[in-house]
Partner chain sequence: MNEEANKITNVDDIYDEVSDWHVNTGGIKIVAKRLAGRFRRLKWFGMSIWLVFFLGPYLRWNGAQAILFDLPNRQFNFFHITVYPQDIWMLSLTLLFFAILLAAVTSIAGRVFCGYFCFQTVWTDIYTLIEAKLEGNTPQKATKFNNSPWSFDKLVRKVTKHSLWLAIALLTGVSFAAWFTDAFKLWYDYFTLQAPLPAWIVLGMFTAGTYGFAGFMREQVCFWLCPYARLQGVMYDQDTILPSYDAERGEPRGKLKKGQHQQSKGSCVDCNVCVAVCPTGIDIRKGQQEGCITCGICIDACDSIMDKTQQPRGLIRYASYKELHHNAKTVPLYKRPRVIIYSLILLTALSGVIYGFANLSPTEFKVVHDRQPVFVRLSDGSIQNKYTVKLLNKTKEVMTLRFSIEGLEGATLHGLNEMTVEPGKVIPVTALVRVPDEQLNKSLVPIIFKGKVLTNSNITVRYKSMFIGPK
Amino acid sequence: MADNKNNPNQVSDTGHEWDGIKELNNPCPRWWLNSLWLSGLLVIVYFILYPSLPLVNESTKGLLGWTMIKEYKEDLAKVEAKRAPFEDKLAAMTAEEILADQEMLNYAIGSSKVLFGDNCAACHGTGGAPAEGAGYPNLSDDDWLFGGSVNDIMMSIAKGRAGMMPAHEKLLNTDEVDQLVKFVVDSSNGIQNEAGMALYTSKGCFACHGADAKGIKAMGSANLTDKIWRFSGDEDQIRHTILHGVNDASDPQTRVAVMPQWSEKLAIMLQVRADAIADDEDPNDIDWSDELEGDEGERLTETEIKKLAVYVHQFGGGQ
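Return the structure of the sequence above as one chain only, in the form predicted on its own.
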């Protein structure tokens, strides 16, 4: 690399020598030195044009006034400007109307992927299918504890869900637990178990799971006659659920299965609208100043929940 190509013996050395190898005092190539000085000049130019030096609360602005956050906000504004007509139209539509409008349905699904990933996928998994045995409902099948219509899904998201099954460890003896475990397994396989059904009825299990053991939507109780398991179809796991229940605060071994509430305000509005329709009243005549106090929590907006409900409904299991 040295400019001096003379005999090494004609080049001064630094006086350092290792194992007979001398360190020569050759100057660096001129192109290398020029590059070094140029890079220093570029640093000065960068300091002048861009934010560079941190201060107490911020940093130097630079002549260009550029920041990554500013560029991000400008790009986001462009995206939101393109989305605005669709968002405005979607906000004025019901979930059923969105399902019936292919253009808006495509938009709702496309714009909900990130929304679902940020708020739902941690529990329900990508595509609505959680890991086996995780204890979170599979949103891509046709089994719904609280109903699978798009409005039911909206209510589940807005209100949150926390179904409760009492622990039976102190209410059943070992033989009774074994009989009920066999009854549940047989029922899921389509096998009639008369002795198990008799015990199921006498112990009051039908009050939650229904006389036919198919579950009750209003209570969010599981259908015991299919092969879809919230937790596990393993006999030991079924036994654990019977003994310790679900969300039973009195049992430290109970299964914890709680979906958080995403909009108290929307949950109230959906319920009030449903009650008005059930009473043959026009929901458009509802005076929301009487129904809402103004301090209801909202982790997601009504439009976001509407889009998520449509998105989940299209996973394949929506009713």
Second form
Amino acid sequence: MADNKNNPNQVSDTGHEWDGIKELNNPCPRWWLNSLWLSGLLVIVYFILYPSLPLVNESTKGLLGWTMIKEYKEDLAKVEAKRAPFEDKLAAMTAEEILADQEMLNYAIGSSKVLFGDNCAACHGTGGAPAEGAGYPNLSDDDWLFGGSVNDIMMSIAKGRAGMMPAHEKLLNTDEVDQLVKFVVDSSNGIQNEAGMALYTSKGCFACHGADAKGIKAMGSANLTDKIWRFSGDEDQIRHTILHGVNDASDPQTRVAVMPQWSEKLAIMLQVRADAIADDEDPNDIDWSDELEGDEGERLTETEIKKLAVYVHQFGGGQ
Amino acid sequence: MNEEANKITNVDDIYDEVSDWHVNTGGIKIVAKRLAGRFRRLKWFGMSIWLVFFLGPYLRWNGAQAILFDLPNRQFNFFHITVYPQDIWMLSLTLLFFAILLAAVTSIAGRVFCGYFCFQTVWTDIYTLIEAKLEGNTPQKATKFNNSPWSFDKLVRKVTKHSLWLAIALLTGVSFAAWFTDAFKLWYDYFTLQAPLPAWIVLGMFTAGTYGFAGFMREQVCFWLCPYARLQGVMYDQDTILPSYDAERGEPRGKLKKGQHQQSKGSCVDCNVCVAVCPTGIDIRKGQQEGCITCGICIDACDSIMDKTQQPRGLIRYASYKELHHNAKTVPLYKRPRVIIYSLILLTALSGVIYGFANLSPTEFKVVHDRQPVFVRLSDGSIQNKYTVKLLNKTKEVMTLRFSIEGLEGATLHGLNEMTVEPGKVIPVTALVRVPDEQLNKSLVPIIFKGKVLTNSNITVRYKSMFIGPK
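Output the form predicted in complex with its partner chain next; the form predicted on its own has already been displayed.
Below: every chain and molecule of the assembly, starting with the one above.
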């Protein structure tokens, strides 16, 4: 390298010359070269400290023992630590208490979005409204076949739901089916249909749908007098429901409408608690070792189901 | 490489302009001579503006810091005004104002900011003042001092210099941090070593930065780090007045012999005082250059020499290119397009900021329509829309509001009635609006959410949203 400190303006010449322009061999600035060497050094330090060389089975570990998944887990732990006070508080609250507490409600809604997206949205849609004609219940309206209180919703999630309507293909003739279809459409539109009502009653539909055709919550039967259709308000679709029923194993064309069970354990606990209250007993006195085997399935925890119930409840305002 | 490689070439033989290549990249330490004068006084005045930086954080207003950039709480407190991130557009306008102000001033009178106000200039001036007092105020004295063998006196002077530098650097760091947190508490926290980590990082960075930049890098920052020196060319025009050497009058320069009268020579006596006083060590007689921060110190220096040699002042003076070259008539300020355009932008930005401050909303109210689903049919046939109502309380009092809706016949509001919001907090609440099907004849109807603040009857918030139906 030319030493142009001692010989100012004297630099070595590469000997190349084109059209009178000479190529000189000026050295790189010292600071620049030093930075280059330091960068190289940094690579070596990095190789020593971090996982770097891929070997046959796994890479070298590095002195720091850093891994991406470890960093992820640490960050996740931080998030969870931040959420912990809320989660603990939430676990101790009933769903109704959460609904009454604006701060906890906001937390429950915020933190349930992913939970709902992972477990529920595939059928019920992101905002509780399924795709049109998909045949899943809309959670954002005010029609709750199995009850719309937050506790009812919890029970529905825990236990799962499968409404049952027998197929009537072999029980009714075409004329009767047509008459019933007309009755159901009229009822939804608020039109009195005496003949249809008579047929509805004589064929025993009232046993499930109620004497006033408004459905029975305990059975989850549909309210035939409102504007909401569990499957479809289209006449052919109504006929299909009457002919083939819902969840009737004897009819291959039956409508399938099954909500899976998300916590067998919670379903039992909720039932036992409700029974105890109905019998005027203190639910705190229940001996759970008698009631639970200990091997009940739990796809979601009680707190998760509670959060989801609150989340679903606010879709359309609940009941 | 061929055999001709490594042949030594003298660069001067190849290129003519090689003498201009020789720039000081820090190899020569600039020790500027200090002379009193008009521009020196102006510089002191400009520098004194920075007292605001040091003293500002201690202003109190209603028991709190008057001007506080409260980053953790995301608010800017300015006396009784609180600015939230939602009003950030005012910051953009303020920045625009100062950016254009810089351009406007530069186009009129050169790098006024560099010469009189820039922190690099100001801090360097203070640092070199300390250095000159302790180590000698001319390059000769400074070199002699630095080359002298170590003695007790030299040690004391060196230690004093660096201690003073560090003290100023530390004070700079603390003062900067003090704009972002309670100043008095900050001092207490620093002394009790309880300050939070960001405060230490800020202090460390500003101390190191001040000490390094003002103590060692000095004019090198202006030459090689600051983009302004490179941008000045596009901000100047031929009407811009700059400290310039009047070559027509000054050349040919030459030493004045005693008793001899200037006849064949120009006014410049080649005393080099203009170079000796220059804080960036340039020769103004070479014309406009990136190292000139237009501080005018050379004007003071030259004027003093002109007085001594009984020549009129102003061999170096604030003059425009046109004035020096007599090539065109000087255009008055108000006829220069760039001055007019800059002024218009300045006026617009300033009006915007004033408007913003005068119309700061006490709340930030937003109603977001839920999109999944856009509407729902209810069992009685009515249509329901879901909204998320968000209200940010920008006042300093707790706010209670009662909500209602307007603009859509038959619409009823559910789930949202009264809301209480703490100061500086935002609360999202779900609101449901129901409209009977028969009253909805369009698929898109405007609907106004109105919130009446019960705690302060002067405030009513409104937000226009849309109601979406199937038709």
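This is a predicted model, so every value here is computed, not measured. Positions refer to the first chain, counted from 1. Note that the rigid core is defined as the largest set of C-alphas that superpose within 1.5 Å between two forms.
- The Cα position of residue 301 differs by less than 2 Å between the two forms after fitting on the rigid core.
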